[in-house]
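Single chain ahead, written as structure tokens, the form predicted alone.
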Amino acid sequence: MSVFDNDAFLHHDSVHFFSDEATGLQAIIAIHSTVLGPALGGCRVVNYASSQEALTDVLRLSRGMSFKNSLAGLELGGGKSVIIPPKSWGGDPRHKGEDRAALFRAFGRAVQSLGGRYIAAEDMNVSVEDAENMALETDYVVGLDVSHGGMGDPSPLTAEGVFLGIRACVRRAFNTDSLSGLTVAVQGLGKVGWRLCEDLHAAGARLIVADIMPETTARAARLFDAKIVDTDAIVGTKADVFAPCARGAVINDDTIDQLAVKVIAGSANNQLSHDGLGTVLMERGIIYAPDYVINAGGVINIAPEAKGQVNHEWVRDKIKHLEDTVGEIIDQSLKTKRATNEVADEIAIRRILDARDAGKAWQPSFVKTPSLRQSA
């Protein structure tokens, strides 16, 4: 199957395939749109079942980034990148060692070759250290540590945005502003999922958790008095809110009948395996917070870096508005009897088309101030 025949290929600007024999790098960078600005989106390392699965993921994720950046009101387009772990890593995306640093430097060279049309950042299984190794080879990476002039790890801000989005959903589903006493099932206790659990626990919510790392769930049980369930079983666990914070497509044709919640709101990208499931959720009275809206806190945090700036005050003010944005989308969905993801897509696409039709599309003259690369 060619990239053009993939169902996830939807008006993408370009798709780039990179390999590096010395490091074992195999990567795909998808640029969905650069109308509003350079295509900003994270890089993830995942042990995909096939290269076709990796392609589908990066195509869907890059489109989601276009919509996310548009709805967040950022002057940025949408892109994404995926790296398939080399065989020498034994399929472990969290592999440690000097060869990891070399691979991310090779990926940095790949990013640099696109001349600023794509800006990379951290995503699943990619750390600030990985981003800083990219930065030794490219000017076009953000999410760097504050010691290197960056805005720091975006994960806490992503979690904060998800927490605010959950609150907006709960207000409409249960007619309350309090999370105290409500049960939230969190799937995935990575950096974002864990921080979300901290916020939910502090707000008085009861937690049900699932993660592939037993020691992590055991710690959640100890610190948050959380109930532990299997990573697959959590989809059908009875709760008030389901917060998917791991991989995408957790809501699919096989799992949708298992749902026993009133709200779905989490940080994972592409939570719906296909867009039509948003309508099914609406018809069943389940409020769904579109993933690329509720998880925008991270990209908002790193957006100033794309202009060579550090502006924490602007970021915090911007993230506060996520609660209102999620609420407005839900209200419009309830009023018009249209799925929340359909409403959100329409708003995001309209901003992009308006910029294009007004002749205000971004031109690739962006140059980020080099930092680590100067001293490499």
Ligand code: NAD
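The form predicted alone done, now the form predicted in complex with the ligand:
What comes next is one chain alone, with no partners or other molecules.
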């Protein structure tokens, strides 16, 4: 299949393939849209079964970033990048060593060659250190450490946005502003899930948790009086809210009949294995907070960096709006009897098309992220 025949290619501005023999770099950068601003989206390192699979992944993800950045009201377009780990890494995408630093510098040069149309950040298996190696070669990478002019770890902000989004859902599902006494099943107690549990516990919610790390769930039982269930059982656990905070495609054709909640609202990306499941959830009276809307706290946190700024106050203020945004999407869904994910996509696309029709043209020279290149 060629790039142009790939279903996910539709409406992409451009797709760029890079290789660097010296470091073994093989990477794809997909730019879905730069109508609202430079295309911002993370870079991931994944062992794909084929380069075709890598291409499909990066195309889907870059389109998703356009929607996420648009709906969050950011002046940013959507893009994403994937790096295929070199053979010399022995199949370990988290491989450590000097050859890793060299590869990320080579990737930084690739990003720089796009002149600011794409801004990279961390995603799966890409650390702050990797991003800082990119930054030795490019002006267009965000997610840097606070000490290097970055905004720092986005996870607490993502968790805050998810908490507010849960509140918006609960208000509609249970007609209450209080989470006290409600039961929330949290899948994944990592950087976001753990912080979310802290906030939910403080708000008086009862917690049911699952994680592949038994010591983490044991800690949650101790600190939050959480009930622990098996990782396989959490999707079907009876609760008021299910918060997927681990991995994608948790709601799929096999698990959808197991759901025993009124609300699904969590941080994981791509929670639905396909879009049609949003309609199934709606028909069953389950309120689903579209993943890229409720988890936008992370990208909101790095947005100022894309303008070369550090502005925590702006971020906090912007994240507060997520409660209203999630609420408005649910209200429209209930009114028009269309799935929440459909409503969200429509709003996101509309903002991009309106800007395009108004002739707004973003210029790369407007944007410069904090640079480490001078010190390289």
